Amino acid sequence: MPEKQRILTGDTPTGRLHLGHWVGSLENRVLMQDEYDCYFILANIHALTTRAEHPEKIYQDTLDIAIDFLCTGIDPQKSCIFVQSDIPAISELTFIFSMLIPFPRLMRNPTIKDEIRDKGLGDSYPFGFLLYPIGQVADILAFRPALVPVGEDQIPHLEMTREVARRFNQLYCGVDPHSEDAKHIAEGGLFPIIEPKLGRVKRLVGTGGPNEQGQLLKMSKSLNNSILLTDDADSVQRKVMAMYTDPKRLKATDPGSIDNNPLWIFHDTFNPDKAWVTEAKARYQAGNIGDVECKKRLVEVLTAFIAPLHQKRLDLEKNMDYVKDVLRKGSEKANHTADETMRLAKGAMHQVF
């Protein structure tokens, strides 16, 4: 195991990243680079589960997310950014791990059910869609990390990863089934029982209104309610000024509710001037300040954060050779680590001839 504790996390390339990704996981990744041995995966194979007919779009989305990583402060001199399809050991481990999870357990994964419903897949999803949670287990365990920085919606996948690691360690490494998770490595287990590292905001809401049940939807590109990390200033302003607020507040002098109100959720999350936020909330509730004024302030806050990232994107898009070189070098390092894991796994399973 490395001297530094290792982390592994990443994203499926379905388009550029947004503010929800930042507070959910990306912020933690950037902050953890000096203290941890960091691996960040671009899971392009997983994108095929719902877009197999658009490989060229997946290719471009993979590059876009790589650019987002670099824009937000992930440093390739400190961290390993790599492409999933360049790591053969992940596919091999996916096959092995699929033998350790019963099919009924896979179908109890709430994330699977949610995605089938939210994406309107019905019964038309490919077998690979059901396989991808096992692929996520392999993505993680191929690098034997201690921590996985994720958003709250990924917790069910991490629990499956913990189950597979325990099962492998018990079945092939002789770890006692009653051993505490923290003792698996000391007792001869190959895979750490990983722990999640949640962001400071578990699930950032989108800019749009609630669903039919009155629940605010999380930020998502597919729901068209997201603010991208590298949006230009005009896009930020347009999206914020159209943001859903309190539907019962018909004019600026009406008292407004701050509960379940995206405008104030965003101010709480991104506005560093906490004194202004506290004062403005009180004025809003008393009907002494309007939505427009509060939205304009939020535009200023978000533009100050996003504008430098937008400029970095413009610069990197002019230097794609550099971006691709980062990915090639990252995949070389990732293969070294994953191949070592595969060698140790085969040894534990007595499959080295």
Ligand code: ATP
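What would you give as the form predicted in complex with the ligand, now that the form predicted alone is on the page?
Here we give the lone chain, stripped of any partners or molecules.
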């Protein structure tokens, strides 16, 4: 049997997982578990970039996301779930990789600029915030995966991962600078030039209105605009009923716009009854159906998906020893792979004494 190809992806413990995670990455992870050797990282060191003063919250969120993984069908018998701070090779690789990217290149990363703006970080973010994309390169390359399932906002980070891998392979493994990406490993490179795998929705919007530039923000743990995968029924109801829709529509008989309208983005994404959605959209545009009716239908659709996950969360919360055991065993396996990468990297760099 040939070895399975690896997948690496994960989440920062800055809150519990939401619907954007599901359509952006988690759904793919669950689907790919049998075919690939999967590694899912809980990036608790990255969470320090914006919450260094709240380590206890990061600890709780790390456990909470592990629970979310288990609730949504990630099976620890098949996939390795582990905590970033348990893997020393990742920190070592971060330092080494930080030498391979020019600082101005880092500052041109659009995701970094968006995060500074949308999270209101101003100029008060720590040096480590700028280091985190390199840390993410190390998270990924430590496992030398073929594929990385992510949402669209991660594409700039993955492009940097590809650049670092090419540079390392050229500098230290003798790979020709003109080599095609797909040939790097065959030509002696240590790191594969990874491919992103986008989810069925690349960037799900949040429940709130647009920013000053008129763009709807992505659903994000840090922006208080998310519906959680394990929310209770009351929270789903409250969040959907308060959701931003067409601000120009004051009553049900006003013609409504379905463009840039989270209500319809959510129906398109989650409602399996496509015939109802098509008909209701037409009625909405003609001023023949109220926001409240459409929102109530969305509550039903989302509750059917979320309620079983919420119940699983309640069960797992009573069994935290099991959850912690999953993480300990995961970290053991992850260290095995990452240590091997580290040994090979030091060998390639002639730093074995």
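Residue numbers count along the first chain shown, from 1. Everything quoted here is computed from the prediction, not taken from an experiment. Basically, rigid core = biggest C-alpha set you can superpose within 1.5 Å across the two forms.
- Core-superposed comparison between these two forms: the Cα of Lys221 travels 2 Å or more.
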